[in-house]
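Just the one chain here, the form predicted on its own, laid out as structure tokens.
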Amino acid sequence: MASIKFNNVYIKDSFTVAGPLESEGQIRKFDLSMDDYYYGEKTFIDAEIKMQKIVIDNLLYRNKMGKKIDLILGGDLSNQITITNFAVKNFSIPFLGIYSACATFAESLIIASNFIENGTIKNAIAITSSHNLNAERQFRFPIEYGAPKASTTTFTATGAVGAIVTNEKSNVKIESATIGTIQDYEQKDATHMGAVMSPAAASVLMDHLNDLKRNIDYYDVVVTGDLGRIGMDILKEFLKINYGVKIKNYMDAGCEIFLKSQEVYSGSSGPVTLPLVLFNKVLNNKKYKKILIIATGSLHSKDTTNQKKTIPSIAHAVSLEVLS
């Protein structure tokens, strides 16, 4: 059974940084916006990293927790998970570094949530972040090379998120999860992200419903991260062909940040969409008391997509309830 059950975990508080042409998009308030790409450093690694050194610095300045914070998680799309390494070496805080591609915050959560669970900790951050020049040209091709895209491909997000996961009760619990497991549909093309991760996501989400005998009904949203347009519906799609299940209160986080008028392709992509659309959208809705997090992420890199091998996937599950 890859489901959990949490009776006392909570989301004590989040932070956000944006990028540029994020914060002109649908949701354009957050915590803080970049003006451009490289935010006063001189490469954009550099700037990323700044990026998650802000958001620690403000969880911990505006909560007054200090050295109360027992552990960090936290990764990103860098190689290594560079950016997140070279941001958390300032604060010695012992350091989990974790990655699942774009869905590594809901994993991030879901680690937090059992070490809290069992008393092991009582407070902890999970953090991540992506900028649109550093992994870009990473898993596609540098922008400067002005490669055409086709119409399936995502726009990774720039942006960085943490977020306080606690014993001390809160309006927000962690009420419970569900580890996925890795898929491979024998999906190639690195440019349809949507095509190779909404399986994962649809097998989640299902082990999620039965193991813990719900309906899909039971949740005000379900909310998975980052489809895209093209994804959501190949997801609809595979639901209702392969479980018979016809999914209503849905959105994805990738078609939530951008405008269409932005061009940005089948929309959003990146470790920092879920939790930018979380934060900054889905919890400011109070008619949404019981929502699902579906965070879905492309275990490829660019050696193996070179090697014309297949992309699994993986998706994790997070359930969260507003208490008030």
The other form holds:
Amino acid sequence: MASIKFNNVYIKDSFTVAGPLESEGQIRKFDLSMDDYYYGEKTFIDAEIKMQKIVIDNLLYRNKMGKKIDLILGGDLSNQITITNFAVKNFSIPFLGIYSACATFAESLIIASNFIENGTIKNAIAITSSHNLNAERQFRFPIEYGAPKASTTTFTATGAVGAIVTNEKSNVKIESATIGTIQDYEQKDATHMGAVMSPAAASVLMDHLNDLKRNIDYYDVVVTGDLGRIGMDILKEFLKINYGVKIKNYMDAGCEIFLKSQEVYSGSSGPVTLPLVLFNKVLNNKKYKKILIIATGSLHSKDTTNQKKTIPSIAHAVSLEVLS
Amino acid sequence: MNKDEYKKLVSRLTPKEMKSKNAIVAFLVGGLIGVLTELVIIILMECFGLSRVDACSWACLIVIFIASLFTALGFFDNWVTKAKAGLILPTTGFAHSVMSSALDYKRDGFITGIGANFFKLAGSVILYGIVSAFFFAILGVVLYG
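Alternative state: the form predicted in complex with the partner chain, after the form predicted on its own:
So here's everything in the complex, that chain up top.
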């Protein structure tokens, strides 16, 4: 069974570094905001590495956990997840690098939760980041090219987010999780990732509800990763037609970061989108006690899209409970 | 829902691109570039006494230089985004594409970075420009002798 229940796993603390455009968007309060995309470094790659280092440093310092972290798990969008590898090399803490595109953070939460539930480890850090200009260069055109974009395009968010997953009781409990299956509905357009990823989100949501015998109304809010404005509509319609499920308390993290006036087309994307909204908006809202996050990832590379291959996608779901 | 039904659902919910509006913007901006370049040619002919052929070459160089400079100064990409194909199709687009690629790869070294990636976008223009010039030249010889 792809769903796992956890009894003893909590999220203790999180730390966010947000990019310049993100800090002027809908959520304005972050732990740290960047003034510019270089962040005092010479290249954007170095800037993103610095963002992750700052996140880990602050989590260790703020919680006085210098020697107590048993494992770091994380990944990012760069080829061979070099950003995370280079950031974590500065800490002598065991490390697992993982990749499932924009679903990376949920994947690291699931793996960390399993280790903790089994008693193998006590504390772990889950980390992810994305940098708009690194993603542009890798997946799209040169940064200064500024090619006109389709309205379906999503804008990769800039930021780094880390969280401490622990067996110590705290306010936020990781209650259960579902590992998604790869879906491929033969979408080929890498500028329309909402359409690519919606079936994966729907599939993991239904697996989760069926495995745990829950109704969609069990959750106060369902937060998907980065489907964007058009992707949200596609998911709602797809759930209605395919599964007969009407989703009401629903939010897409991709639509919660930027203002419409910021010209980001269909919304935000990138692995950092979901944790950025989760830790800086959703968990701060006292209304939400039972939260289901569904991180969605599009599993393509520039080569596969150039060769006109269809784009597979994945999504993982994690159920969080806010105690007290 | 099978895959074809899903494709229909996606195209039903995806807003259509405003192609005609983009085309008009591109036409006006591209045309404006042409008019401005023509002005430069006239100025060169009148003030510097160049022949029309020489003035055209100089005007082309000036436009390429300005586009490259604006790209390097970092604001030409915003113009390109707004002008749609209007700034990409004229020679400004060629200059901009090589300059933006060069900027992207300047940290990757002269050979493996700038050298290998300079014509990343413009390579297609050069290759297919030469190939089509070859065939049109043959066509010209066949038709007009």
